[in-house]
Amino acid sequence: MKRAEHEIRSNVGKLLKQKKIDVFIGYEKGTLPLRTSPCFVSSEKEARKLIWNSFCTNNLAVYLPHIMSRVKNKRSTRVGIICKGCDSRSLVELIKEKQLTRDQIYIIGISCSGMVDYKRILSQVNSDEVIGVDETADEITVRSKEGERVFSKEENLCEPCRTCKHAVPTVYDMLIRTAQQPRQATTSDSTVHDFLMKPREERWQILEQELGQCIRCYACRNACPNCYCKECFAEQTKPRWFGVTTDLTDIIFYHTIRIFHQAGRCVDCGACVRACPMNINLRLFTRMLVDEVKERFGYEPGVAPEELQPLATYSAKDKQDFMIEPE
C-alpha cells in the first residue's frame, strides 16, 4: 500500500507540475480512523496528501459530470483521477453517455485487492472510540482504548468486492500495480437467486421492509455516478410524478424508478449502499438489474468502451418474452 501511495503522489505531482492536468481527484486521510475522504489536488505540493489504502471506497467518477459541466473552457481543461476497476467502468459509461470525452480525463488506474467495509469492522469493535488503524497485506489492526483487535481483510470486504471480476481498470493512461495481487472473485453472488426463489408475497414483504426504512435523504442518488441529471425526476413539479414524502408508496415509487434508470449502466460498485445512513440493502435490487441485463443482452457496463449500451441499440435477437409472455 505504501509503495502504491508513493507512486500516486509522485506521478500526480509530475502531472500537475508539467501542466498535463489541471486538477486531480483522489483520496486523502479521513477525519476519523477507518475512513478516507475524496479530495481535489491542484498543485505539486498538495499531491503529498494523497493516500491509498483499503478504505478508498468512494466511486470518484461521480464528480466528473459536475466538474465538466462547470468549467468554462472544456476543450483545454483536463482532469486527473484515480480509478479502481469499478470506478473505471463507471467512467466508461459516462463517456458513452456524452457526459465527458476520453481526452478530457487522465486516468491513473490501480489494481484493486478489494475494499474493506469499515461499518462491518466497527460493528465488531466494543469501543466506538477507535484511536488508530494499521494495515498489512491481509489484515487490519484496530487500536482502541480497550486494546488491539486484528481483522481479516477477506472476511470484512465490501459485498461487491467479493464477486468483482474486474479488479484491474478497463481503461487507464497509467496503471499502478499494488504489492498485492488483484483480487479474483472466488464466489458467485447468490443474493438475487435466493431472493427470487422466495414466494411473491415474501419478496414484496422484504421490499417493503427494506425500503420502508428510507428517509428520502437522496444519499444513494448523490453517490451514484450515473445520477447526474440536473433535475431529478423525483423533484420535478411539471409534471409531478409522485409525492415527495416518506409515505411508503412514494418511497417505493422513487426507488423503483431510480433503480430502473440504472439498467445497463450500474457497475455494482456499491456506492449507493455505503452512502445510505439507514443501511438499506439497495444492492439486492440493483444487482437484480445487473444480472438481468447480462442474461438478456450479454452486456456488462464499462467493460468494452466501444460497445453500445443495450438500451441504446437494438438487435433482432433481443429477448421479448417479458412483453409477450407476462407472468
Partner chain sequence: MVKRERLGVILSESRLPELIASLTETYRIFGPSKKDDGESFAAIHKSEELALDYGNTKMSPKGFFFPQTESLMWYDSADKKAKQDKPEVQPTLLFGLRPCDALAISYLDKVFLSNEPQDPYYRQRREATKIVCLACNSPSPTCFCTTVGCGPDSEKGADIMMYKLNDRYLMKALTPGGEEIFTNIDVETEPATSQDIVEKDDLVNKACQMVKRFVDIDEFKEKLNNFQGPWWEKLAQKCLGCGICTYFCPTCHCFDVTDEVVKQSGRRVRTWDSCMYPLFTLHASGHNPRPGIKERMRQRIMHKFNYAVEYYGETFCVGCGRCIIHCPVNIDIRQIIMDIAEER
Second form
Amino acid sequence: MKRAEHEIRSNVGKLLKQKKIDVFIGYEKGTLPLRTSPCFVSSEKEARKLIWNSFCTNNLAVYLPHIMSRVKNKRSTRVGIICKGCDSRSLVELIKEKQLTRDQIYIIGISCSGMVDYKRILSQVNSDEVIGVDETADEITVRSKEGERVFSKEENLCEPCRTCKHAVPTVYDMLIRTAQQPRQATTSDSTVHDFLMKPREERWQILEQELGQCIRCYACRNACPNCYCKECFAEQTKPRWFGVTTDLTDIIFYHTIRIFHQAGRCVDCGACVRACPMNINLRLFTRMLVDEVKERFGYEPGVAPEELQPLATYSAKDKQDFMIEPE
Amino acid sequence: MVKRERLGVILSESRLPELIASLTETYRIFGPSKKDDGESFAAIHKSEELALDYGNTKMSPKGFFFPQTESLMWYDSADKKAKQDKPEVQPTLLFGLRPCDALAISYLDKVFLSNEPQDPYYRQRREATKIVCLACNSPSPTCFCTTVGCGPDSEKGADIMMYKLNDRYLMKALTPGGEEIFTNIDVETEPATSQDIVEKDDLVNKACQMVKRFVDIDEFKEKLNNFQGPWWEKLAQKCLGCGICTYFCPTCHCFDVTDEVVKQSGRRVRTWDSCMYPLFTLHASGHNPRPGIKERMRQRIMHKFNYAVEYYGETFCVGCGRCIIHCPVNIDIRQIIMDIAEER
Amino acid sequence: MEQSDDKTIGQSDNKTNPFEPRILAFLCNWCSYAGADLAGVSRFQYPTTFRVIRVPCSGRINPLYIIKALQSGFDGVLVSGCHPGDCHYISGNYFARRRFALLKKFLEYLGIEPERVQFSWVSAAEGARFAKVVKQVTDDIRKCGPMNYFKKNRNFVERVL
Ligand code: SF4
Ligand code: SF4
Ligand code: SF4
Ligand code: SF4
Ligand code: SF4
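The structure above corresponds to the form predicted alone; please give the structure of the form predicted together with its partner chain next.
Everything in the complex follows now, all chains and molecules, and the chain you saw is the first one.
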C-alpha cells in the first residue's frame, strides 16, 4: 500500500510537471476515520496529498463527463485519473458512449485487491471512539479508546469486490501494482440466484422494504458514472413522468427506471450502494441486469473496448422466448 | 404535578418508567428508539423503548413539523371544489431531543412562523408539540456545536431541559409549555440542590471540552461577504450534487410545491427540495441562474452563514455533523469553513 | 394515460361478473395497429379490455411508459410490433426485442407477475392473430387479478367530496 502510494505521488507529480496532464483526480485523506475523499490536484506539490489504501472506494470516473463538458479547450485538456478495475470499466463504457475520448485522459491503473466496506466496520465498533486505523496486507486494525480491534479485510469487503473478476484495469496508460495480488474471484455471485429462489410476493415485499427507506436524494444516481444525462428522466417536467413525493410507487418508479437505464452498462462497481445514506441494498437489483446481460448477450460492460454495447446493437437471431405466441 | 423549583428538580433514573407512563396519559411521545440503537425517533410507549444514551439520530427531527411529503390540498376543477388538508395533530412530546436539534427547530420556527403569512401546516404541528431536550454528556467527533453558537447544554428551543447526572436526571422547565408538562405529570421528584448544579456544570464543561473549536467563525463569516470569493470553485469540485447534506440537515427547509393531476382533479403537494439540485433554480425559459455545482455549493454555505444571519440574526448551522457523516465524498463543512477562513 | 380513473372498467361491476382487467396496448402503427383494425373489421370476437396507444414503432417504446401505465392503474401492458424483418424502419423491432427481453425478466425478478407485461408480433394482415393475443393476454391478466400493489392512489375526487 505504502509503496503504491509513493508511486502514485511521484508519477502524478512528474506528469503534472511535464504538463502531460492538466489535473489529476485521485484520493486524499478523509476527515473521518475509515474514509477517503476524492481530490483534484494540479501541481507537483499538491500531488503529495494523494493516498492509496483499502478505503479508496469512490468511483472517480463519475467526475469525467462533467469535467469534459465544462472545459473550454477540449482538444488540449488532459485529465489524469486513478482507476481500480471497476473504475476503468466505467471509463470504457463512457468512451463507448462518446462522453470522453481516450486520448483526453491519462489513466493510472492500479491492480486492486478489493476495497473494504467502511460502513460494515463502523457498525462493529463505536465510531465515536475511533482514534486511528492501520492497514496491513490482509487486516485492518482499528484503534479506539477501548483498545484495538483487528478486522479481516476478506470478511469486510465491499459486496461487488467479493466476486470481482476484473480487478486489474481493462484500460490504462500506466499500471501500478500493489504488494498484494489483484483480486481474482473464483466463486460467482449468488445474489440474484438467491433472490429468485424466493416466491414472487416475497420478492416484491423485500423490494418495498428496501426502497421504502429511500429519501429520494438521488445520490445513487449522482454517484454512478453512467448517470451523466444532462436531463434525467427523474427531473423532467415536461412531462413529469412520476410524482416527486415519497409515495412508495413513486420511489419504485424511479429506481426501476434508473436501474434499467444501466442495463448493459452497469459495471457493478457498487458506487450507488455506497453513496446511499439509507444503506439500501440497491445491488440486489442492479446485479440482476448485469447477470442477465451476460447470460443473454454474453456481454460484460467495460471489458472489451471495441465491443458494441448490447442495447446499441442486435442480432436477427436474438432469442424471443419471452414473447407470446398465441396458439 | 411536579412543583416548580428554582434550580430544577431531580428525578431518580429508576423513576423514568413512571415519568414516561405519566406523560403518555397526556402526550403522544416520540423519542430515540432502542429498536435501532437511537438511529431514529419512534413512538414511545414505555421507557424501555428509549435509547437515551444515543449519539444523535440519523435523520433530523425536522420531519415532525415539516414532513418530506405533505398534501396541502385536494381539488376538483369540474365541481369547483377544493379541500385543504389538515394535519392530524395531537398533543405530542419530543422526548430526549439533542440541544442542536432543538435549536434548529427554533430556527425553523423563525422561517415558517415569524413572518406573515405563517405556514399553517407547520404551525398546527408545532403548536401541538413540546420539546424535552437532553443535554449531551459525550458529544461525537463530528459535533462542532460550540463553534456555531450552540452547545451541549444549549437551551434554546427546549421546553424542558434534562441533564443526566450519574443515576439521576436534573430537569428544568424553561417555558410556560414546559411548566404545563410538569403540571400534567405525576411522579416523585426532589428539588435540585446547589450540589447537583455543580455536578451538572462539571459534566457540561467536560462535554464542551470534547467538542473541538477549530476555527474563528467570525473571520469566516467576514470572508463570506465576498460573494465572488475565489475559493468556491475548488471547494465544490468533488461535490456530486446529491443533496444528502441538505436532506439530513436539521435547519434546511427548502421545499417545492407540485400538483398531481388526473383529468380535472388533483392534489397539491409539498415536498422537500434542495439548493444542491439543478431543478431548484431552473427557470421556465431554460435559463439557470445557478448553472453548476459551484454556484449551488455557494448558495448552501452562504444561506447558512450569511443570508440567514442577515434575515434572522442566526447562523443556520447548529453543528450537528450530519452532513459530514453522510456525504458520499466526505465533504466536511468544517473543512470548508477552515479553508475559507484561512484563504488569503 | 391519465384515463385510469375511469370507473367503468378495471373492476368487476358486480360480484357475479369476473374481474375485467384494464390493459394498455402500445401498437405499432405499421402492423399491429392495422392488425387490430382488421380484427375489428372482420368482426372477430375478442374482449374489450384493451385501451390502445398507437406508436410509430415498437422501438419507440420506452420502458418508462410501461412502468407509468402500471403505476397509473392499468392491470397489464401489451406491446406489439412488426415481425422480425418487417420493421418499417428496418431494425426498430430488433433493438426493441433486446430491450424487452431484459425488461420482462427484470420486472419478473422484482416481483411483478410475468403475465402483466407482454410482448407480441402481429402484422397488419393478422387480424385473427390479434384477437387471439388479446384474448390470451386478457385471460392471463385476469388470473393475476387487479394490479393493486403498484397503483398510486390518486382518487382525488373522493378526497374533495
Ligand atoms: S448502477 Fe451502481 S453499480 Fe452500476 S455502474 Fe452505476 S454506480 Fe456502479
Ligand atoms: S437514471 Fe437514466 S436518465 Fe437519469 S441520469 Fe441515469 S441514465 Fe440518465
Ligand atoms: S441514494 Fe439511497 S436514499 Fe438516495 S435516492 Fe438512492 S436509494 Fe434513495
Ligand atoms: S452530500 Fe456531499 S456530495 Fe452530496 S451535495 Fe452535499 S456536499 Fe455535495
Ligand atoms: S450544515 Fe451540517 S452540521 Fe450544520 S446543521 Fe446542517 S447538517 Fe448539521
